[in-house]
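Single chain ahead, by itself, as structure tokens, in the form predicted on its own.
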Amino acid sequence: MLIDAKNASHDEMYKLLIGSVLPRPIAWVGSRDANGVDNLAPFSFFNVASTNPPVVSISISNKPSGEPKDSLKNILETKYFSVSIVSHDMREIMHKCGTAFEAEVDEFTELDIKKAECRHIDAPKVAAAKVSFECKFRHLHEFGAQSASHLILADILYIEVDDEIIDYPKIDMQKLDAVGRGSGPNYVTTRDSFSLIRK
């Protein structure tokens, strides 16, 4: 089948993208308003961009509503934000984050997730986190009309790393036990892995 992308309606296009496009590694995003209320929600649209200077890549779609979705107001609004990796065993609870709470809601007091303050900016972050990075935003790329994603582009200040997972600068793979996205209810570990060595 070939499928011209002109053609194709927007759910569509979402399917066709969720289930070729995988796994999609998840950001679990920590922000802050400019009142101090705290938010937390996991995208799968997420990347590596580059990695000198180190810049991490994040897609946030609008609400339905047309409206943009309060992760995007806070970093825009802010500058800061965290990106916690999620575990296999966080799955569970960053699955309910991804619910539509109102903008007043602090999700990790709601899910009863258990925060932790960055560092070196004013943001929140999952404690219990294996990885997380700590962010600075740098650029916005805006795509479409009502339903638009926004693509941000941040750098990465600082990496936190629990000290059981590395080995510096090598984190172990199957001990960070990352999940991923895959098309829809479906998600995916990091555990079963293989090896090809260029020679």
Ligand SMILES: Cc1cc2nc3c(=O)[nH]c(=O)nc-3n(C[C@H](O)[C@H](O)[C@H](O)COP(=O)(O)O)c2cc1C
Given for the second form:
Amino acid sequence: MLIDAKNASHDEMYKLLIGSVLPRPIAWVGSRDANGVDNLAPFSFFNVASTNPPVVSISISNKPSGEPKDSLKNILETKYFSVSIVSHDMREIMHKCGTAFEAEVDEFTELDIKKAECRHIDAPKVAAAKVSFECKFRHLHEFGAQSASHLILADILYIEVDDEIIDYPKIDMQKLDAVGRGSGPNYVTTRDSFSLIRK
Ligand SMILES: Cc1cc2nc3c(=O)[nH]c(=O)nc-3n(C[C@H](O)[C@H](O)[C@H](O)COP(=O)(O)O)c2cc1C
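Could you give the coordinates for the form predicted in complex with this ligand, as opposed to the form predicted on its own above?
The next block holds the full complex; its first chain is the one shown before.
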């Protein structure tokens, strides 16, 4: 089957892309609005955009109502946010956190997720995360006629890693035990890995 991108509906293209580009890493984004209300939400259109300088990319679509999601509003408003990496033992609560809550709702409190303050930026993060990034907004690229998708690029200012999982600078993949997103409701673990060594 050859699909001409211009003939696929938005829903079809979404399904084609999430079914093809997988597994996707998950950024569990902690942000704070200008009034001090905290927010936490997962995003799997997430990756490393550059290592020198260290930059992450996160793509945030609008709410079904066409309004921007709270994370996007907060990032553009206050410029700083955290990314927590999701370990397997956090998968269910992270998934619940992907539900649409009102902007006034602090998902940490609502879902009983222990919050920690970032060390150097004014943003919350997941206390139990084994790896988290402290990020500063760098660039926004908007897609679509109604700016339906927003690609955020942000500099990583600090990386906090649980001492138990790092032999500096190598992070133990098994101990991090990260999960990724597949298509539909599916997730993957990083438990089943293999090595390829070039001779
Ligand atoms: C694992 C997972 C990955 C997600 N990835 C994305 C994504 O890449 N982009 C997006 O716009 N929404 C994504 N969502 C949906 C958002 O998490 C959801 O819309 C959330 O309510 C946004 O919260 P906010 O309005 O507090 O920012 C994802 C949800 C889950 C559970």
